[in-house]
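There is one chain below, alone, in structure tokens, taken in the form predicted alone.
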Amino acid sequence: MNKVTTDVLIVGGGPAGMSAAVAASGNDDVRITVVDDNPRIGGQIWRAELGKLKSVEALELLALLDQQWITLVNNASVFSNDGSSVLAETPSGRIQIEYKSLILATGARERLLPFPGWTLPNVLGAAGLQALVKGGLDVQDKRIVVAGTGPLLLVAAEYLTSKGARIVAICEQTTNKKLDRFALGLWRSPSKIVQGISLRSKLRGIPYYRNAWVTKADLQSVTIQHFGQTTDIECDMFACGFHLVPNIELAQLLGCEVADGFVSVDDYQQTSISDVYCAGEPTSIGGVEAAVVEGKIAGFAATGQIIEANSLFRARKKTTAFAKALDQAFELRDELKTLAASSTIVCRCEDVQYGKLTDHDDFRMAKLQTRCGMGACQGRICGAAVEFLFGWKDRSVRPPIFPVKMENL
């Protein structure tokens, strides 16, 4: 087992992690290590396309990282900790990284909800399909329906369109009233208005349904519910996503306080554990701007640059308001809880059907009796689904938090 020692360890190489590393490098006396489980840093939002970053902001941060005394460790999945170090699995084996300060920038994953047909081929998560296309999947002339909730639907649709896909419909489950209120609130964020106008202009001509959600899918079409009417839409692929779920498992394993599903932090992004900081989506779902500013504050604070951290508080306040507006505008409607039939699989890893879960009162009993949440993904998909469907919360986080080879345990 290889052992690495560093002053500041940053877990996650997305916008928050990259920004934290650049900010921390302002203190010349500290060693900084960034660990990420992808082949290249950038996270989901800045994921490299065929090995190349496209975002100008990401490229600027990467250039700054290359100029500083920062160690990047890619293809490393952190799966455990012992209080002053973490264990990570890499293609060449296990590594132990000892640190003085830790910054968690572990990002988020998309929430998927079960409905008849959601496990069929070519039914994918919207972000997952984006990642596949960035890796080389050809969607030229493929008819694709994008459905779910949140601004990421538009982002996914625009990207797929740029790669030659034919987006035949975008279905947003939230109401007209909530969407209009959200749009009016963007006057505080001119950059968001510009982004929204740009996206909609690129998607001109594509049907955009509000108050619409998928009820079932088959290999040739999807059925959507729209203002009390059901409509079948023929398509080759279906991309869905019901907002995001923060990746807080490592924070929970460390013993950090969690409230309402997010890691609790103070003004300097410090968690309830001394010298452990958290930035980005694990603290709130606020988008790339929030991740960048929180990452900077965490990087400055972790290296004693308090004045620099203080100077960013106002900018963070604006992103916090946007995060709250997102939550309110794209809150999931109760009708989505009724989509799954008794035979619909909820836990893909263990093939657990919805009907097998309704006999239980909490996640613990469901695990014991059905193995729901005990498969390879450790409840990362079905956990968020059963929390929405039944109100169950999974409080049992134990190492390894990712699947690991026996030889590395």
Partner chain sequence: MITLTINKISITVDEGTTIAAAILNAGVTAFRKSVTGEPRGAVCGMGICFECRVTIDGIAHQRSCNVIAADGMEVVTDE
Given for the second form:
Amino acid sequence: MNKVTTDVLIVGGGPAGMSAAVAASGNDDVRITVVDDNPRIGGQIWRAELGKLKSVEALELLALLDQQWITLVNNASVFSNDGSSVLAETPSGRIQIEYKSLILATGARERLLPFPGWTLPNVLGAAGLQALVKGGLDVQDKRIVVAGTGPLLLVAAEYLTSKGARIVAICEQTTNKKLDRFALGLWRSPSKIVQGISLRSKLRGIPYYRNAWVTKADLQSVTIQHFGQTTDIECDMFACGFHLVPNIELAQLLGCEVADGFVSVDDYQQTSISDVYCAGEPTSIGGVEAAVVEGKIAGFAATGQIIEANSLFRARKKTTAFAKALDQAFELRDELKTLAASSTIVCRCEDVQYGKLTDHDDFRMAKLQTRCGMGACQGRICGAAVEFLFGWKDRSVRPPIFPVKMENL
Amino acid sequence: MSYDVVIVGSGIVGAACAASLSASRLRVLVLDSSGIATGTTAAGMGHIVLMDDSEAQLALTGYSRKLWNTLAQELPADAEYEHCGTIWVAADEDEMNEVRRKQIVYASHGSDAEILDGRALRELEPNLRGGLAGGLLVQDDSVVYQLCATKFLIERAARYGTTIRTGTNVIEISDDGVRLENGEVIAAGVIINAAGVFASELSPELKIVKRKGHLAITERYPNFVRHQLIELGYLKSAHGSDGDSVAFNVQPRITGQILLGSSRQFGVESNQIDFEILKRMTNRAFEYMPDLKTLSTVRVWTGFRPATSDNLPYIGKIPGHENVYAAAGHEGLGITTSLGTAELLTSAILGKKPAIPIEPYLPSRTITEH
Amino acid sequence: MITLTINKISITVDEGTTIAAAILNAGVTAFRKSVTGEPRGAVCGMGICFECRVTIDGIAHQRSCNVIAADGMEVVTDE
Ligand SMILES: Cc1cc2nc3c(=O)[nH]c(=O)nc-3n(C[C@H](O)[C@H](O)[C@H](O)COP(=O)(O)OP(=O)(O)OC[C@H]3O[C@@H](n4cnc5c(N)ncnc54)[C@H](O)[C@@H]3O)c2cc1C
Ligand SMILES: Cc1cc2nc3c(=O)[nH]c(=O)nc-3n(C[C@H](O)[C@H](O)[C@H](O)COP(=O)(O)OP(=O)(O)OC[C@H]3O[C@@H](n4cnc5c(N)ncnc54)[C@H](O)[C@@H]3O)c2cc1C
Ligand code: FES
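Having seen the form predicted alone, could you give me the form predicted together with its partner chain?
Below is the whole assembly, all chains and molecules, this chain first.
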């Protein structure tokens, strides 16, 4: 087994992790290592297209990283901690990385909610479909309905359109009132993610429904509920995501304090465990600006560059306010709790139906008796769903946090 | 409301006792500080196995296995009962001698077991490495998803009128009944301590210690393993030493998943995964089954076996008490022996003749500490 | 260009294409069989959902959205 030591270890090579690495490299004396489980660095927003980074910002950061005393490890998924080191699985075996300080920049994933038909192969996440297209999926002339909630619906729709897809409709579940209030507040946060909203101009001609949500899907169409009416819309693919949930499993495994589903941090992005920092979406869903500024603060703070860290507090205040506004604007409506039928699968790994879960009082009992959340994704998809549906929260996280080959345990 | 019997603990042992006693028309109350089957029962492997570490162990596992095979017809599908059999794997000629000895013992107990040579072993289990000497196929052993089996036993007890209260912590057991954390006192004619590794906290007369184990489960690989496979060295590991030990012990789940055991550690309180012993455990398994290396492992967990110094459970009246009984200390065999335990205890409480002699398991037996 | 096989059929994709994209471009929608036998396909595109698992070069349960296609790879779906 390969053993490496480093001063600052950054888990996650998205905007937060890359910014943290660049900031940390301002201190010449530290060795920095960034690990990411993707084949290419960049995280979600800067995800490489056909293996190549396209985002100018990402390329600039990458160029900086190249010049510095920084090691990038791709295709390495961190599955456990062991004292002050982490264990990661790579295609060539397991590596153990010992660190003095650790920055968790593990990002977020899409929230997916069960409805009849959501397990069909033509139903995907909205950001998920976008990611697959960046990986080379051809959507030319495909008729696609985009639904769910959050600014990413528009981002995804715009991206898919640019790749030749025909977006048939965009359905946003939130209310006009919430969206309008959000839009009004936007002038205060000149955020990238907001561009998503302004993208609407680029998406002219595409029916955009608010107060609209999916009730079921089949292989040819989706059924949308809109002001008390249901409409069937024909499509080839259905892209549906309900905003984001943070990836906090590694922080939980380390024992970091978590509040309301997010990792708690102090002004310097330090978690409840000293020398363990957290930046980007595990602390709040605030888009790329938040990730960048938090990443920088963490990178500076972890390497003793306190003045530099302090200088960013004001910028962070804005991104924090924006995250809160996002949260309120795209709050899930209660009707979404009633979509799943008794036979609708909730846990896709173990095929556990909704009706099998309603007998149980909490997630632990449901897990033990039905295996809900015990499959390969380890509850990453159904965990967020049952939290919304039943209010079940799950705090038990055990290594390996991702499945690994037995020889790498 | 008054009860004939209060059972403390709703693991598989408490659940089996509740089902058996309530079937004999006793009014039963089951109390558990946590939920049903959330203690050691949730962590175990579910192998129903005949074991001959001692005469008494052979008697109890044999009796219990018979009860399981009868109950099997009634178990629901989610209990995933599968009659897959066990193969005790012999690495060399030395261990083949042990195979032959074991076969004779099992036969004298009325249990057929077939001796396999190296070729026959490979034919039955192609993923075992070549060069192993052979093994002993015990056809009548099986595997169960013990969590759903426990739920089934509890539901059966409930149908016979048993009351179940979870989230109810018992802080004291006496001849008159039990006292709860909230001060409530519940009277009963008979009190059964089935609190697993916590049994000696309530009844200090019982000497039960925690023996930690690790398990790992893989993704689905149907037919990769067909029988429960255990190295013959297992007995050495299970009972031979007080130190940390590991053994090759692999189980095919009906789902196609592979459950890998096992490790044994005394004196560890933390339930955290210990990567060092886990590595020893998996390396041991790779010696027998090299292709396990590349299988995707989904989860790893630990559990505490309630261990006694002579590897036999406590079943029967606790010395110094009129009405307090023990059903605890089943170490690594409690899934198997739960059913036998329940029947023996029911006979004892009702003053009936037990199906097998209960004396070896009575808490009053003199145990020589080792 | 990269050439690989999907269910024994040879296909060619651009460099940098993920196996998941290659599979879908080849017109295959069922990546794996769920535990009750339902066909499932890629969902999250980012290695989280494990719905896109396929067998690559004989090794089962690989997340195809996280693997970049390479020459000569043999991919088998729907197992
Ligand atoms: C699928 C998806 C697509 C998105 N697309 C857009 C978009 O187009 N535009 C937009 O404005 N916003 C988008 N977002 C929102 C986006 O997440 C943020 O704007 C921004 O990328 C957050 O940066 P981050 O650094 O916090 O996290 P991320 O960019 O998510 O980076 C985290 C990185 O950490 C890695 N990681 C996590 N856990 C481990 C581990 N245990 N071991 C190793 N590596 C690990 C992840 O694979 C990832 O590469 C998207 C979100 C998702 C989920
Ligand atoms: C790794 C491992 C593998 C194993 N494999 C096998 C196998 O293959 N085959 C086999 O036969 N056995 C196996 N076992 C052994 C088996 O799991 C145990 O012997 C069995 O589960 C013990 O059951 P129990 O009901 O006595 O204890 P538990 O299941 O621990 O039940 C005790 C219950 O009492 C409750 N309790 C405790 N204190 C109090 C209190 N003060 N008030 C109220 N309630 C209380 C607890 O909450 C708990 O629910 C294995 C064990 C381990 C750890
Ligand atoms: S599509 Fe979700 S893990 Fe690959």
